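First, one chain by itself: the form predicted alone, in C-alpha cells.
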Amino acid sequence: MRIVLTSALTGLAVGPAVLAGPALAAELAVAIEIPRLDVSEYHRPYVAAWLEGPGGAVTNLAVWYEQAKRDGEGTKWLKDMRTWWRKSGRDLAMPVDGVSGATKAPGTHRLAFAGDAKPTAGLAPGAYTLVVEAAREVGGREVVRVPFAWPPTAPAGGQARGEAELGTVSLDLKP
C-alpha cells in the first residue's frame, strides 16, 4: 500500500530558486515499529517523524496521537515529545492536514512519500536526518535517527533501533 502525505514546511527557510528546481522521482519510504511492552498499565505512545537538515527541522511526516479525547484535550500531551516540540510542534495548528494521525497499536506502520510531491519535493540535494520520537504515559521518552543523503543517485536505505519505545525504524531511498 502507498501513502502519499502532504506537509507544511517548517523551519528551514527555503529560497524560490530551490521550490522551483527540477522534479525529483525519488521515493522516500519510512517503516517505524511500535513493540508491543508487557507493562501494567499500557498506553500507545504518541509519536513524531519528521526531517531535519543541517538547519534543524525541514518537514513533518507524521505525528500520530490521541485524536478522539472531547475539547482537543490529546493535544496537551504533544509536547511531552520534546525534541520535535522545541523543533516544530509548538509552531503547527494541530491537526496538520496529511500528517497528523490516532495512535498506531503495536506492530509496524509504514509511510511512503514521492520525490515529487510534498513533503519531499522541496528538499534540497544534501544531507538529512530521519527523526524518530516516541513518548507514552505511564511510559519513557525516545528518539531514533537515521542519517541519509537526498537526492538519491541509487536505492539505499538506514536503520535505527529503539530501546524501549522504539522498535526498529527504517528508511528506503530509490532514485
Contents of the next structure:
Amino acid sequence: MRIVLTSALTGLAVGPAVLAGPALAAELAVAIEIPRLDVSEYHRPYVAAWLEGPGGAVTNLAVWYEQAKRDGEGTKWLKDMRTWWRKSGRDLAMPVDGVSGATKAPGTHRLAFAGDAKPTAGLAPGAYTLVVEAAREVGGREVVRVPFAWPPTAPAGGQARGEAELGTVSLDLKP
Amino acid sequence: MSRPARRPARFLACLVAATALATPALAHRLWMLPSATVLSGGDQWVTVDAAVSNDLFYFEHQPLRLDGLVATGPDGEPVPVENQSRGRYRSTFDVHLTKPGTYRFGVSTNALFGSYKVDGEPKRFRAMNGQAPAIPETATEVRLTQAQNRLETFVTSGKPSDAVLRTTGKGLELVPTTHPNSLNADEEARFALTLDGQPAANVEVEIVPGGNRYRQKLGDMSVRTDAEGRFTVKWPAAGMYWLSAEVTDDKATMPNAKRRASYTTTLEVLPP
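Moving on from the form predicted alone, please list the structure of the form predicted in complex with the partner chain.
Now the full complex is given, and it begins with the chain already shown.
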C-alpha cells in the first residue's frame, strides 16, 4: 500500500515486528522535490521512482505522467525517462495500479511504504539504490540515486540532490 | 569531343546516385537515420532519412536510392512504407508502427559490376540484382565483382523483440547479442558478424559517431571480429553511430567474379 502525504510523514502505522520479522515490518519513505523553475514554457516533469536491488532487479515505487490525455497520448513521452524506460518501463503496460499517477506540481512529494505490504514486503535483503528520474517537456532529464541497505537494522536514511530537474531526494528507513 | 569526356563523369555520378549501395568502396558513407529508435505509447510513426554523404548524419551529397527497401514488422512480416520520396540530397520514408516490438528497415543489393576492354578501349558495366551483364565475346581483361550489400536500421516501439534480427544466411550480416535498440553509453555492446550464415572471423568493423561536422577529429573506432565472428563495442558517448564492415573473397554466386559483401547499420546509443 502506498501512502502519499503532502506534508510531513506522521502517524504511519508500523506492524508488530514479531509477526513477520524485521524485513516485513520495516518502513521505507521517500521524499522527492520537484524544483520550481523560472522558464518561459513550463510543463510538470514526468517522474519515475524505483528501487534497484541485487542483480539489477527493479521495484517500481511511482511513475508520474500525463495520464489524463485523450487516447493515452501522454504515454508517448514515457520513453523520455530513458533509464527507467530501459530498465522497466518498456516491459510494463501503463497504467500500473498502485504505481502510476498524475504529474505533480513543484514542491516536495512524499511516498511511504509499510514493510508488510507491497512493494517493500517482497524485497530480498541486500544492497539497493533508490533511483529517481525526471524528464520535462522542452526541458532536461536528470537521474538521482540514493544507495541503502535493506532491511534496515536501525533508523537510516540518505539523500541526494539533483542539479536541474530534481531538488532533494531523500530516503528514510525504519526497522 | 564532349561525348567521350562526359561518359566517365556520368558513369561515376550514376554509381554514386543510382547504385550507391553497389559501391561501398567509394569514400562516401551510406546511411539511414530514423527520427527515433526507442518509442513508447503504442501506435507511433517514424520518419527515416536515407542518404549518401561524407559527414554523418548530414544529407549533403546524394539521396540514397531506396529500390528494394523492405520494412519488416515485429512478427517478421513486411509492413507498408509510406510517403516515400527522393529529394536532391536525401530520400525519406515513413513507417506506421502499429504493433509493439522491433522493426527493421533494410535495403539489400546484389549487383555485378566490373570492367573490360574491347579493342584496347576500357569499358565499365553494372548489372543489378542477378541480371547478367552484356559483355562482348571479344572483351579482354574482364574483371567482375559481385557486390552483396546490406544496409539496415532498427526501431522499437515498446518492448524490444527479436524476430527481425534473424539472419538470412546470405552475405555479411549482424547478429546482435545486445539488442540494437537497447544500447547504452555506459555499457559495452556485443555483436557478431556472419558471412553466408557462418561466423565472419577477423573482419574489421568501422564505427563512426555522428555529428562530425562539429568536431575536429572523425573519432572513428575500429574493432576486429574474433574467431567466432564476435566483437564488442565500448561507446565513448551517447549518440548516433554508423557501423560498417566489408569482406572481399572469391565466394561469388555469379561465375568468374570476386565477391564483396558489406554490412552497414545506424545505431542509437542512449545516455545512461
